[in-house]
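Just the one chain here, laid out as structure tokens, in the form predicted on its own.
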Amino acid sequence: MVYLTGAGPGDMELLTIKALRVVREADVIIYDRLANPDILEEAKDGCEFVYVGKADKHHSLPQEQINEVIYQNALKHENVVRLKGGDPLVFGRGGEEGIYLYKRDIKFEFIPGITSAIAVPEYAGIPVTHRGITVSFRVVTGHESSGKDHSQIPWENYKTDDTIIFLMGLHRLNKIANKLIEIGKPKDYPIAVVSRGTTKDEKTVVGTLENIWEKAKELPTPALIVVGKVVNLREQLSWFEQKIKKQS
């Protein structure tokens, strides 16, 4: 059996209670770069690790040769545990796993978990929706396809004042926000980047569309960015900063 497992946004403590069970039953993991690294404390004794991280244009390992790497693990082991940062279907790639492993008539099951693009903003105080601004939220890949000619991003329905989450994206905040203004948002318009969400090096940057690139293109990743109306509210809902200030 392999567990396509979701090992939440950072904070140790937002790993579900499946998850734990499953990691401690693991004879093999076979974790990515955004798995907190100690989750696998939790496995029992003898269990096999095996890291295909992927960090910003630098993969370990192709996705096609990890779909491969699962399958085979699930020949020699009883237990084999996918261990990957927040949920597995969002922009996890779990799905192309699981179709993988159907194929080769290997069982699996997915194991949910705490998505970042709902976590971080929570952490850093920005909710996602609030009665009054916003009755709705978009997650957006921030890191498109290779290979496109066009973006698939439908730029032209974010003239609303829905709240947008974009994952992956640093790399790309400038033409975001450009692309932004370019379809009618104000200048001014709220966003916010926060760099390792849920964790104690947690970090915020606010600004607008116009100079949010300058005040935050130096935050390291992984990094989540906010855009509406509702990243306002920081002011009044930051409980997570001034935790770690106290703390520290």
Ligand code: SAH
Second form
Amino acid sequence: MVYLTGAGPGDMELLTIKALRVVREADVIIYDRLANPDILEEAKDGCEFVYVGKADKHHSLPQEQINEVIYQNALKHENVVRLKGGDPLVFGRGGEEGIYLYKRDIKFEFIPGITSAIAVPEYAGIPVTHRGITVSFRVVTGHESSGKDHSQIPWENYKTDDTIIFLMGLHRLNKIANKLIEIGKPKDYPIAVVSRGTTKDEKTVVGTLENIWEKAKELPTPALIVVGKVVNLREQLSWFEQKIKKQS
Ligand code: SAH
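Which structure goes with the form predicted in complex with the named molecule, now that we have seen the form predicted on its own?
So here's everything in the complex, that chain up top.
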């Protein structure tokens, strides 16, 4: 059995009870960069660990290769845990891994995880919805494969006041902010970048579409971008960063 498991956004305590159980029972854990490594300490003696985060300094292992690593381990072991940051199906490519296993007659289960898309803004004091401010939110990839002529993102739909959360977008923050101005959002529209959310290194930078790039471009990854009037609520709701400041 392969458990395609969400590890949550960083804070170890945001792991689900179910994920913790399969980690403790695992014969092998295949994990990547975003999963909190402290989770691995919960594994039983003799459990094997396979890191598929980065093949070298800059490149992750190609997905096809990761699929094959999972499959080969499933042939050898009874309990295989594929541990992924956040939720396995929110830009996690867990669906591809499931299909690869399905085609090879390997049984699998998904174990949902708390996604960074919601939890990281929440730790930063930014609710993704808030009565009277926004009635919906969108989670969007900020990383579109290069070489494409046309954006797959329906920018024209983003004129509303929906909260927009961009994952994998820090390196394109400037382009994203400019695009939002281009479709008609005010230059002083609120935007925030949250770096290393839910960990003791969490840092949030708040700005406007016009100045956020200058203010936030140096932040370390992983980082996500939140666009919307809910960002202003942070002044009252920033509980976590105040707590870690007191502790340090
Ligand atoms: N499946 C994951 C997302 C994978 S995409 C989930 O559900 O959370 C990877 C992106 O998630 C990163 O580029 C970053 O934008 C975001 N991310 C993940 N963990 C984060 C964290 N602790 N703080 C800020 N952003 C994070």
